[in-house]
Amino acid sequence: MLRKISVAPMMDCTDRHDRFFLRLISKNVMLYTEMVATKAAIHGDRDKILSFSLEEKPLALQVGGSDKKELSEVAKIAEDMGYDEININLGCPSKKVQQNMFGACLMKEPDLVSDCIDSMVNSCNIPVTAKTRIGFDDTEDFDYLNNFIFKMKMAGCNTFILHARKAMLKGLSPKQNLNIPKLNYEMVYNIKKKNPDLEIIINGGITNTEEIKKHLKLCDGVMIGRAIYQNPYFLVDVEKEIFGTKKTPTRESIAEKLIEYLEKEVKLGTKVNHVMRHTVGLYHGQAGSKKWKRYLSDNMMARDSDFQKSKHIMTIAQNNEKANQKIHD
């Protein structure tokens, strides 16, 4: 199943360089772009904003908007560019997003959302999916959420990613909204129970493979965000324990392929730090983690970082690999 495990769309994180890096670690997870506003997708530098490498697939474009004509146009653009799915953001609680009338505030407008999804479904042949919260402000009600999902289903959406936490649209920052209020996994399980014909993917606070296995007994898929960004090699555990992959890459081999990618990108004008900033957590919890982070911080994170300094990364990776091998032996 395409969406059994997916990496959440995260602003300022899941850009094309991060997705290439994650794909070096896992071949089976579904990847999502950062949220792209409809106007940026239509009127902005499309090559810069929407381009991706084939290695990243399967890949979904997440879009933010509430104008059905614009959403329809972006759905067609996504299909023409080769995305495997287009996903509408109904979960972001930031004030800026609310002012532009998209994200979690759209949970208050089920009819508008239904019209938007209908327009998207009728303009493309790739799946149109929705990522939403389970409620907002004072509303955390099963019937409300179920009716919201039903309207989207009638408009042609069959896959729902449910962040198992309601959105607080007033008084909390987007960062606080990641931890407050409490998670309510039962609400997601009950939605799946009530809608066995729909693909229901659970998201929010999931940090290890044991939790993933538990959720997969009651939902169709699991989406993980921060736990993977902070510890990307967690995806190797996912590959082994969830997908049954026998041959997984070492951190050293990932670093090696990443340097090859970096060299190509730098020749095309990409800044070193735009690629390497995503790799800080590669040795998370391992011997050599501090050395890896320190070297990146001192040599790879400035705007004018020199590609030649990246060559030394392989020495650090090889030393880290030996150190960790000794620990395991």
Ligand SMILES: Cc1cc2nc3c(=O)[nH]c(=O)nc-3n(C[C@H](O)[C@H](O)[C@H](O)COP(=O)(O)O)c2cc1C
Second form
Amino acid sequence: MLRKISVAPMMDCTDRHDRFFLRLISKNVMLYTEMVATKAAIHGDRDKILSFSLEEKPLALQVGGSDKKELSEVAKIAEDMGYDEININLGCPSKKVQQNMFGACLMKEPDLVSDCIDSMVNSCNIPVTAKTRIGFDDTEDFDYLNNFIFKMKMAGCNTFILHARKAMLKGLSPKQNLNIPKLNYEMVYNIKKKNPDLEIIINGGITNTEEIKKHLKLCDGVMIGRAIYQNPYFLVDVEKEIFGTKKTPTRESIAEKLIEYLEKEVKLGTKVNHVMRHTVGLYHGQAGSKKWKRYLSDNMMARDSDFQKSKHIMTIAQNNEKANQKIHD
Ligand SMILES: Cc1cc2nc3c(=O)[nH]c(=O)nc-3n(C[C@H](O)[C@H](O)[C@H](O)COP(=O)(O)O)c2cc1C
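Let's see the other form, the form predicted in complex with the ligand, since the form predicted on its own is already up.
Every chain and every other molecule in the complex is listed next, the one we just looked at coming first.
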């Protein structure tokens, strides 16, 4: 199943370089772009904002907007560009996003949202999916959420990613909104129970494969954000334990492929730090983690970092690999 495990859309994190890096680690997870506003997708530099490499697939474009004409245009663009899914953001609580009328504030507008979904579904042949919260402000109510989902279902959406905590639209920053409202997984399980025909993906605070396995008994899929960004090699556990993959890459082989990618990208004008900043957590919890982080921050994270320095990084990767092998022997 395509969305059994997915990596969450994360602004400033899941750009095309990060997705390429994650794909070196896992072939089976579904990947999502950062949220792209409809106006940026339509009027902006499309090559810069929306292009991706085929290696990243399966890949969903996440869009933010509430103008049905614009959303249907972006759905068509996504399909034409080869994305596998278009996902509407109904969960972001930031003030700026609210001012533009997208994200979690749209949970207050079920009819508008279902109109938007209807026009997206009618303009493309890829799946239209929704990522939302379980509630907002004082509203954390099963019937409200179920009705919201029902309206979207009637408009043609069959896949829902539910971040299992409500959004506080006033009084909390976006960062606080990722931690303070309490997780309520039961609400998500109950939505799945009530709607067995829908694909329900659970998200929020999931950090290891034991938790993933529990959720998969009660939902169709699990989406993980921060735990993967901070520790991307967690995806190897996911590959082994959830997908049964026998042959998984070593950190050293990932670093090697990444340097090849970096060399190509630098020739095309990409800055070294734009790629390497996503790899800080590659040795998370391992021998050599500090060395890796220090080398990256001293040599490869500055704006004008030089590709030549990346050659040395392979020595660190090889030494780390040996050190970790010794620990496990
Ligand atoms: C840095 C960052 C950026 C995020 N950007 C987006 C975004 O663009 N679109 C979105 O739907 N959610 C966004 N989120 C929320 C995540 O997709 C996810 O729902 C949230 O982090 C909870 O999952 P987790 O506990 O596994 O991290 C972001 C979260 C973080 C930490």
